[in-house]
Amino acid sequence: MIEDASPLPLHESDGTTPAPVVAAQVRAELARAAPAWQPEFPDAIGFTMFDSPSSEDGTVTVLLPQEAIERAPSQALVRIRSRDGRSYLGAVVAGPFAEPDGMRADSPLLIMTVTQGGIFTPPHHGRVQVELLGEEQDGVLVPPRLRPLPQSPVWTLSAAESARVLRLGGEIQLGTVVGQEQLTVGVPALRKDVLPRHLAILGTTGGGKSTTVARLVAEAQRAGFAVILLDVEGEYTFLHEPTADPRMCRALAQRGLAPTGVPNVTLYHLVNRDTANPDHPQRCAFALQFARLSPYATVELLELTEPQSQRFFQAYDLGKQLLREFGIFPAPNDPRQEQLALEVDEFERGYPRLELLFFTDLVGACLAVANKLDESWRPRHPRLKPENARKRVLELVQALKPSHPNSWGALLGRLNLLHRLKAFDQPDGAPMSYKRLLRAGHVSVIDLSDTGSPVLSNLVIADVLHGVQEAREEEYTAFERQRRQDGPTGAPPPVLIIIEEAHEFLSRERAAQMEVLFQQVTRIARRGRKRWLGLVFVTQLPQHLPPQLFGLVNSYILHKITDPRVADDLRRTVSGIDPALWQRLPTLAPGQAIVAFPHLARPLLAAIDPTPAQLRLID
């Protein structure tokens, strides 16, 4: 060996070079040769990869060292710097993956080596797939022309950059981000284009669906909307009382908040039936008008058949006459009520003052002559006993020769049922004012929970979504008014309409024989854009909705759905949602919903916050 100038000896006694010679001679070699290596992108995530023969349009497969797995979790947004200079913004839409380098996951070699206790498993490395939301220019997304180049280095984003770009901002705070706990997801509350375009919130029994409803009463509430949540189990007769459920508390206390009741709740219940919540502090009974229902949604919702519904509009033109003769209505010498009666639109709503005791007393008397039983009969309404009115009545009806008794009986029927159930036209019972459900900040349930008959349950919805467009028809013209007088004012406040069980109201199966029903809520839903009234459909069985329905819904917050078929028929209507989240449906934790809003950049898997209000647990 050739001996150097160095003050080390390099041979110990026995002729070995020192350990620590050698590797001060590889270093000082090494420093002469290059200068140490660094990694050209130190703080990239990971690489782009290949693409391969089973590659797609729009996703890139993205490889990540070890160490960098966690930084990638799914939904997570990422920025691509193509090695052409071009920037890419995308979302991990499937993966993590970890992956072993070097050999197959499915190797014989590791499959032997994992199943004996992983003693010697390989270094391994994660991979994602990336859909590509575009390519950024002058700041600007723009749909991408090309893909990013193989080995461009990835960055996540961060949260606040996270937030603007998925614009997750708004003053109705839903959830969180799964996968991001640290992104809120919030819905605009002064935005056109969102809440008063409709919403749908979809899912299996247990999914989380009454806590989503609850959460979005008390957060619409907070942000000052008039909420009215036409309640046909109950469930939400309590939500003026904190929550006292331990697991309720506990995910409060993990997303740093505290029970507590909604404030400003008003629990509103049909007269002569009882309520879930009979100690509630704000407690209001309320009557039917029989004249409020129009008679073609009435026709429907009782399930009348073609030769029932033909005798139904003949009592009820007969009731129209016999109130003109009695003086009912319109009044003698009215100018208004008679312009008022000319302008009745029965499409819309009944004709004035006409009672469901008087019209009832008319068919009983129609079924009497067609039995030829005419002096049996006897009416029950007070306008008719004297023996004038009821001569007069069995005038009427005689001259229109009624046939068919038993399709006059079975319409006596279905009306006397409606009766026996006290609650149209109850003297101890006052009209719904539907002015007072358009208070700002103000909530009212409407408790349907003992209506004792679907129909009546529907015919109070019905008529509430009616006067609610009404009175808010009425708001906005009186607002617009003293706009031009006076100039810009305070704007009647936002309102939001939940129906839950909202098949039982309007059901595909009768969506053909619902023709009238169905365009009074069209119309509902397309005026109410203009107004401010959004209409929030909530249902565990979206299959039993008809089509029509979801081409009103603009946004949806879908729960745990089991059946193929309904995911099927909802993939085809609900557009956006990437397949890994629709693959995802099914098995969804409770709480757990895929929300979809028109504000926000592409649907998000959400934790739905817990409800800090009390629900009534429904067995």
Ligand SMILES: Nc1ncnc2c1ncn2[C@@H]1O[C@H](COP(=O)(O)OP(=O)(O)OP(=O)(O)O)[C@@H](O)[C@H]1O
Contents of the next structure:
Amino acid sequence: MIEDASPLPLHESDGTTPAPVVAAQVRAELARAAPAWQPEFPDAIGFTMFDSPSSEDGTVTVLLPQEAIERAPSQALVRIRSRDGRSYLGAVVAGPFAEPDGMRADSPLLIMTVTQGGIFTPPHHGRVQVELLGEEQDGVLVPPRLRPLPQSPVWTLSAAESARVLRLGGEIQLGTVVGQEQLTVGVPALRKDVLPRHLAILGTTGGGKSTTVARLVAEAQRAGFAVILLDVEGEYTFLHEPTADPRMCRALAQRGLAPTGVPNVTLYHLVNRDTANPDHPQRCAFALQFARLSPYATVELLELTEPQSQRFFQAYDLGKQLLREFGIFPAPNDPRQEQLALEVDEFERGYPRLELLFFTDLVGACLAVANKLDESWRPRHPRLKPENARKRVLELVQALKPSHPNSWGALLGRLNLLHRLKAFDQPDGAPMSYKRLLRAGHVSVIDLSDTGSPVLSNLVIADVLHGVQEAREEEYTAFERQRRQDGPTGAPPPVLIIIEEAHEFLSRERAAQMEVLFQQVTRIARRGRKRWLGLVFVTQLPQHLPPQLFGLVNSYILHKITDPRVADDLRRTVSGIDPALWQRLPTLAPGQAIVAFPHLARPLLAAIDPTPAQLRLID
Ligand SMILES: Nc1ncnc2c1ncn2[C@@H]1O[C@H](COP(=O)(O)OP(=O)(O)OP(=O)(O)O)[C@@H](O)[C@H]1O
Ligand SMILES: [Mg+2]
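Pass me the form predicted in complex with this ligand as well; I've looked at the form predicted alone already.
And the full complex, kicking off with our chain again.
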């Protein structure tokens, strides 16, 4: 808008004045007029561009003067006041790009001058692509019906307003928004639709998953959670110590944080198996109880063939019969135990008091009889050693007429392998107290680094999941009873169960053979929503997780993923992430992640805060 204060018609010469003089007069007049020129929107960072045939719905191009480029970093939120009076909010999803003024960026002239060091290059402006988040109407964001008109002014939102629009708030602090370090990404600790609807942390090796987990553990603990960490590789066995990793210390210092250990950590490991940190101040060995494992889940986890699993259940029934005959369970004249024996749901747990060695002995007896070597059978369980017990077992087994010694032999081999690990029913290792794992502000690291077999690790994971769920149900039943009797009372603390290397526990390849186990996990996930129990699945191989698992998860932290097929699969699963963000997935730096949570207005690229606690390095 140039105010026309010119005394002379600028374009006319009176015929006597030479042309150069007229030009000088024009320049002088323009210079005189310039101070009167005021931009219409002095604080706008840029203006929307006209649309072109390549324009797409939902996004607009915004052009910025050179000096405003850095005010519109990637992911910045902007407000567009359309010239028709409407107001829109949007996010920068591509750019800022620097384009030359008045020339095409690929013009030969420009290419030549830039290659020569750029002495005569033109000034430039910025261009960003803005995705429209919605139209503002009376303070609420509604889906836009139209688009901003060209040349509408654009402003960036302040940090406080951006945080409000993006709904970044939450007690559990994950990190900052990449490009806008003043914005902190938090996860609300107590919203039922966030953590209890389960989270997946995915990314290539070295992407930063464990660092994110360590961060999440410390933050969830601070927010009063009970945290249970199924640590397959023993990475978290030094979590109680401050980090000594120089890179991590530098990264912490940049964020103004200091290295500190996580307080209140107990390290659990299986009895007779090692731990990655034998000097841990709070170490606790525990034994598995065969009787607690659902025989159906066990058959799946042992990867038994159909004939082997048939034999497994034959021997299992025999075991139940003998426990009853021997008065071990139910005890004679004990109506309560009688009732319990009737009520056992073997899809959930095993038959009470049935020990692995007892069961293995029975399978051994079946093999001996199938081989017609009945008398060679030598039981190892003290309860079966007495001659009358041995005779009785053989009698019952002979009545079963077991055949197919090969599959009995294979089954016995599997069970002996498990037995030799000395982790079941051990007198020197107390059974796990699941209730203890549920204490507020406690972190329980279950070190599975020395289980010697993925099968045993998986049995522990299945057992802990089920045990925790059962303890949780009891806790809630008591809480609800108390609430009915005494009125409002504090709810049990929220729980987070983190499963590292989740693809080894629930694998896509074995999904068809793991129906019972998957149903158990599904049940825990569903009950967890009501009982405030959140599951976190961590893996570098998301393509190996059964696809149904993603149906149980509604939040994601996606670190770098290089395999385009994996990224494509995830794209179909995780909604709401704009294409420009997906494109960045293969090149994310360690610690950067796309975070997609239901409480956030949109998925964001975040720099996860470094962990102040020590992680054990795995080669
Ligand atoms: N949030 C972060 N801030 C700074 N550096 C990080 C961050 N996350 C990861 N790193 C760097 O990347 C390295 C690897 O991270 P981390 O061990 O967490 O990856 P990972 O995904 O768990 O790898 P793996 O699959 O091998 O277990 C760390 O040692 C650290 O140097
Ligand atoms: Mg890791």
